[in-house]
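Let's start with one chain on its own, the form predicted alone, as structure tokens.
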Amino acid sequence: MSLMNDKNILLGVSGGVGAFKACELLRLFVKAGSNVRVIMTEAATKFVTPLSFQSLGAEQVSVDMFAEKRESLEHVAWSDWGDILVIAPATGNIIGKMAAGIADEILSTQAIAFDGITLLAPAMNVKMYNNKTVQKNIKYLESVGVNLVGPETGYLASMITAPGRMSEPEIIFKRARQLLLKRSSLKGRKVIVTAGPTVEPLDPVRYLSNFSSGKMGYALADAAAGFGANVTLISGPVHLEPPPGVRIIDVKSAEEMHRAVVKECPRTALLIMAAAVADYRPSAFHKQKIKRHSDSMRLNLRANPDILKSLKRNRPKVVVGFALETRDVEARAIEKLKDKGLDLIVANNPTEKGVEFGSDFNKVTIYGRKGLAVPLERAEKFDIAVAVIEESVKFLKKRGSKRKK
């Protein structure tokens, strides 16, 4: 089962340009199968309708706060049915709304009987944005435990680009979502992730590379910050915007990666390498394009650095590796984890159906040392991610309650 389902989501929606950003986020909300109630100030309907909301599957859709019909205590009863508030747009003047406790209309009324987790997206215009009684309000909310994401530097209303702009739904959504795992067994704990493909290059026009889209070790990136801990994400090329609240770092080959992956690791508690590197790359890298001369055409690899095995010095304390084969995925799943002395090891087969190459699915076992062995059967990378998480955080608290003794 998902983790985003039957979560009761309220989505909170004020008056900026932003607003039609939040029928995107109600989308992906009820896609992930949550039950949504949206609070629209009055500003908020000039942008978009509550028609709008309803349309696309909100079960309820609050504007008037003395409209007929309304329940006397709504405002308690919505704060008490909420598993997480979510702001987008959170304009400057709800935010200042929150700060000064201010409820003079639905949603600031809304806000201020919430008491669970509260996650706002800034979006306004980069002067109101910079003004500094605005950046006192957000300071202040953040001191007491509101969440924030973005603004964003990003093409604005004014017409300028600068910081003010919202983040995009996808964004909000994958943030809310981390701190719904309200999980906190990483907190302040480094933990390196390697995502993507490498590319070889073979001339300035070709290189060799493999089908991996990333998605898995993104997954595994935005988990782990969900689980509170810095994260660091190394990835090849891919065609995917990084998690919220992670660092990343982009690499193109196998020797990039190895020494972004030697460079990062020092006083790393978990690394998880779920990056398909490429074990061989051309022996000599023509600076001319390879010209068609013949039927066929022969090519000299070598092979790349084994980055598991290299990690002699400042070795993460847990290390997490990916095994995807094709045939006996079990037999080199474990010979791989012996091999490489990994702590643990994901193993997978993109050949069966449902779980291909560029699927948002994924089915695996995690094996591990003395017969340990963790089948997941077909879930979103984002559900498998957390399971391989929980699988980490407890070989962590083993390795560390051992060295205690």
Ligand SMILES: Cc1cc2nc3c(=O)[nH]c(=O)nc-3n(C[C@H](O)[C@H](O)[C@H](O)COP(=O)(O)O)c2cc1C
Second form
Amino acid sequence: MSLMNDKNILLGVSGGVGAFKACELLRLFVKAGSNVRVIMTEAATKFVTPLSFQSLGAEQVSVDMFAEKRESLEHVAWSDWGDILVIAPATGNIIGKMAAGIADEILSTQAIAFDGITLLAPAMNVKMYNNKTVQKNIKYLESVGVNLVGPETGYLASMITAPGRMSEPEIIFKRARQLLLKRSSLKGRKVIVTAGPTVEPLDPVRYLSNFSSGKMGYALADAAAGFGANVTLISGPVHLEPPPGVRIIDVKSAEEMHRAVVKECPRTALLIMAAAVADYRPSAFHKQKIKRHSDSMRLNLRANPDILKSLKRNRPKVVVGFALETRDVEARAIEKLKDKGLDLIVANNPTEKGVEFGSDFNKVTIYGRKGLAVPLERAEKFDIAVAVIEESVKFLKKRGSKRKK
Ligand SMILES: Cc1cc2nc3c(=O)[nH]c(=O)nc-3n(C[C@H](O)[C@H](O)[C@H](O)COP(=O)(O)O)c2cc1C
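Could you drop in the structure for the form predicted in complex with this ligand? We only have the form predicted alone so far.
So here's everything in the complex, that chain up top.
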């Protein structure tokens, strides 16, 4: 079952121009199977109405602390119900009130009564954001365990590009999901994940590549960040937003990916190679576009470097590979595990129904030495990623903390 299924989300909305994006955030939580109750400040109702949230699947929307028809002590009761309180957008005003312990309307009252996981997505004009008191309030809230996502540097309502823009709903959703994992077993450890396809240029306008979407690797990086790791994601060209809290290195070819992995490997606890690295590249790069001149054409290819085999020095403590096979999946995966000296290998078959290339779902078996085989039912890639990280952490623990990297 998906991690977000049946989670209780308190979604606080304060009065900023980004309030409309909270509707999309609500939709993401509802789609993931979570129960959502919305708490709006009065100012938020000037930007978006309670009806919007009701129509999009909120169980209840609370606006007025002193409304007549209410459950007993609802002004604080919801705080016992929520698994997480997400305030998006979080205005400079609500941040200030939370830092000072002020509870003068329904959202700040619930926020102060809530002792679970709190996530704020600040959004405001750059001058407000840079204000010293606002910065002090943000730092103070962080120091007492409040989590923040964003703000991003982007195009603001004041028509300039500057810091202050609320993170996109998908990023806020993913950060909330990381926090709801409640895992810390990789805290302070360095994890590298490779993802996506590589592209092997043939001429200035053409390349050889494969159908990898990068979704599995991005989910692994996302989950590893949820376990507290310092994650570096080395990614081939994909159409995906990097997950929150993850450092990204963009590469194109297998050779570039090889160089990036070798450079990043020192002091790494866990390396997960989920990228679909091209085995071969065109042996020559044509400086000019190749002209069509006959009915057929031959391409000469040469082997790319084998990234896993080349990691002799600075080899991470635990190395996990992926085997994407269309037949004899188990036998080929175990052969690759041995051949490349991996600790674990995750085998999947993209020709199976419901887990094709580009799908948000996967169905895998994790193989290890000594006959270890952990089959995982079809599930969202994030949930598969969590299971892969769990197995990797078990392996990391087995290796002991003596040579802690
Ligand atoms: C058009 C408009 C846009 C605003 N956008 C923001 C914003 O993005 N962030 C912010 O902190 N305040 C913004 N404000 C100011 C807040 O609405 C104001 O501080 C309000 O008191 C916040 O109340 P609340 O925190 O209870 O929701 C905006 C005000 C207006 C009129």
